[in-house]
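Take a look at this single chain in structure tokens; it is the form predicted alone.
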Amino acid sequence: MYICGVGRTKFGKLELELPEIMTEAVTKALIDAKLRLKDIDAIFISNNLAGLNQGQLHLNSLLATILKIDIPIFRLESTCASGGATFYNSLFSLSKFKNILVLGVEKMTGLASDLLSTNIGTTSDLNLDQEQGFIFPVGAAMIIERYEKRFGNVMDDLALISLKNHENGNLNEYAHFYGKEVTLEKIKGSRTIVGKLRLYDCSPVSDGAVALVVSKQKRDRRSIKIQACEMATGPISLSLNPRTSMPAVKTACKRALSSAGMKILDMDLIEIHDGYTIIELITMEDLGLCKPGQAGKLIREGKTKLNGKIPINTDGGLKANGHPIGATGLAQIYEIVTQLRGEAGKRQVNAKTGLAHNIGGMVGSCVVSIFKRD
């Protein structure tokens, strides 16, 4: 199994509606796979909050209007990690189809901010966690709050991994805050959101669209092999499980190692799902790359930077790149393709494997996806 062919928008606020948001990521991700849409035989999307944002769900037909096709079309949903979860079900039809085209999508601005985060706490516990006044910020604060409990302040390295994200988003031009300064003093200046947690240790509110087109078979020396992609489940509400560690990510990256017949130290380079800073550095852990209590050690002494030994969220993360919810396991994606290609520009690495981490809520689903270059 092999991508073929990927596009995206640009991340942030846009003033493209979803159905042009949709057709941008698409056709740019037939023309890198010079591919026709007739050449393609399924579609997957992934959308989290369209029904709630936008009162527009089914968008699979409505895919299919503005394509004009009739092919089978899938939308999925599972939170954050929609984008991971819907690239991992298409491969499960490439042994009907040929070739597939996996599209992520949101567009989460021009909503009232109070709306939104109702609408996004939906995917929270109703009783546990909605009914409580729970939000995920404070579920990001009550995690520094464990960790610093076990290991001491974090702080100083949650703010070095934002201003590591922030300068790998400013040489990605698709990125939210591209072209945006950012300093050191400013990340720890910033407003408290609530407990610990500051303004810039927060993904942002963006708008979005990737596309992948997934082949069963390699179409030419672009095309990069879907090495593995496994998927586990754990407990929606973050207050059944009080610990620092997520075991969903520690069994689907297990699962996905395993599958790939690898270790995490093969990985070249990786993209972590940090909606927040403090899940870039737990999940450090929890993949395996150090262990637990160590990862600030590994930022400090810069490994994780573009010229580290595992450089970790090349495109700038959700951090700066952005986070529009549906597209975001896609971007993750989209990045590790371009990387492994070679085409990464400014930011390219010496790479010819990466990895893939997303999750959705605290941690309720998680999708790790390992790719590698013929």
Given for the second form:
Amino acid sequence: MYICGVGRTKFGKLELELPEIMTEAVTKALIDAKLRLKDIDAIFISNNLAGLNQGQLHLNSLLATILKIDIPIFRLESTCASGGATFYNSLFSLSKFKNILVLGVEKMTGLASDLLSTNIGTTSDLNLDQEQGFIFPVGAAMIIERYEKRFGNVMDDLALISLKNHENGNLNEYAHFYGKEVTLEKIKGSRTIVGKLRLYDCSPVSDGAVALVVSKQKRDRRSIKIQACEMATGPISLSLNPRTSMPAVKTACKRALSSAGMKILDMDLIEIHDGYTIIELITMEDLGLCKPGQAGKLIREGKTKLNGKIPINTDGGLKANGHPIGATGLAQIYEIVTQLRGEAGKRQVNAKTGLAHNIGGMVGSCVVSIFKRD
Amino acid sequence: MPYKCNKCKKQWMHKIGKCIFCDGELHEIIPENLEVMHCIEVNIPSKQHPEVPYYVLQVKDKSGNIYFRKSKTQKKPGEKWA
Ligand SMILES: [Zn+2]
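Let's see the other form, the form predicted in complex with its partner chain, since the form predicted alone is already up.
In what comes next, the whole complex appears, and the chain from above leads the way.
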């Protein structure tokens, strides 16, 4: 199985509605794959919040209406892991189809902040979390507290993660924060959201879409091989996991590496789901890049920067590239494909293999995918 | 909550009827001696919780079960939560 075409919109506050955002990404992916719509056998849509944010469900039929097609179209939701989970599910269809399209889309701006916060909160447990006032930034702040209790001060390391991702995002013209200078002083001086969690430890509210054309056979030299894609699930509430590590991440990663017949240190670049900077840090440990408590050292040594041994979030990550929930997991794949093709311009790293880590909740769903240039 | 199976002692945080492993009856445990582990101040209003600030506590019962609890006042780790 190969990714033969990729397309995306800019991420950020877009003056576009869902139909326009979806159409732009689909059109670009088809052009990139040198295919036409009639060559696509089925479409899989990843979306989290359109039902709540826009009052629009049945996106599969909406897309069929826009594209004037009647092929099978499906929509899947798994909160912030919607992209990864949709990609994972789509691959099974290649036993029947030749070329499929995977589309991730989200429109998040333009809502009152309390309504958006409520809508995002619906992806946590109704009784255990929502009724008790738990929101995801609280979870990130709690993980920071737990981590510091176990391993000592981590805030300076988190600021370095944020800085790295903003530096990378400034080399990605599609990124939410492209063209915006963010310094270490600005990050450290940003207002606290909850607990020790600062504004610049959080990913932004973004609109955007990404589309991928996935084919059963390699089409040309720009086709990138899907070496493995595996998923694991876990508890919906952080209250059910009092640790500084996420079992679903470890399991999904182990499954993906086993399926690919590779080791984590074989990876030349990694996309980590840094919804909060602390998640990038603990995920480095859960993926096995280092022992628990040691991720900060790798960050301080610059090992995860563009010129480091294992570049992480070369597109800016969720922090700077942006986080339009349904599109996020596919944006990570877009970046890895772009890097493995050698088409990443100023942020290009030397890479033959790449891994994407996409999570939902803390952590209720995790998809780990591995790609290879062959 | 939580709900514990009378026969195999497995436990759930959600009301699910009978035990899915042994068909045993589940009985609800009323959490006792809750102790505060973390206390986080929240200043982000939502439709369900429009009044800020409020506090989200992570509390532990005597069996080690962990829960989130909303509080109008700040608490310190180690404090009891009724
Ligand atoms: Zn039982």
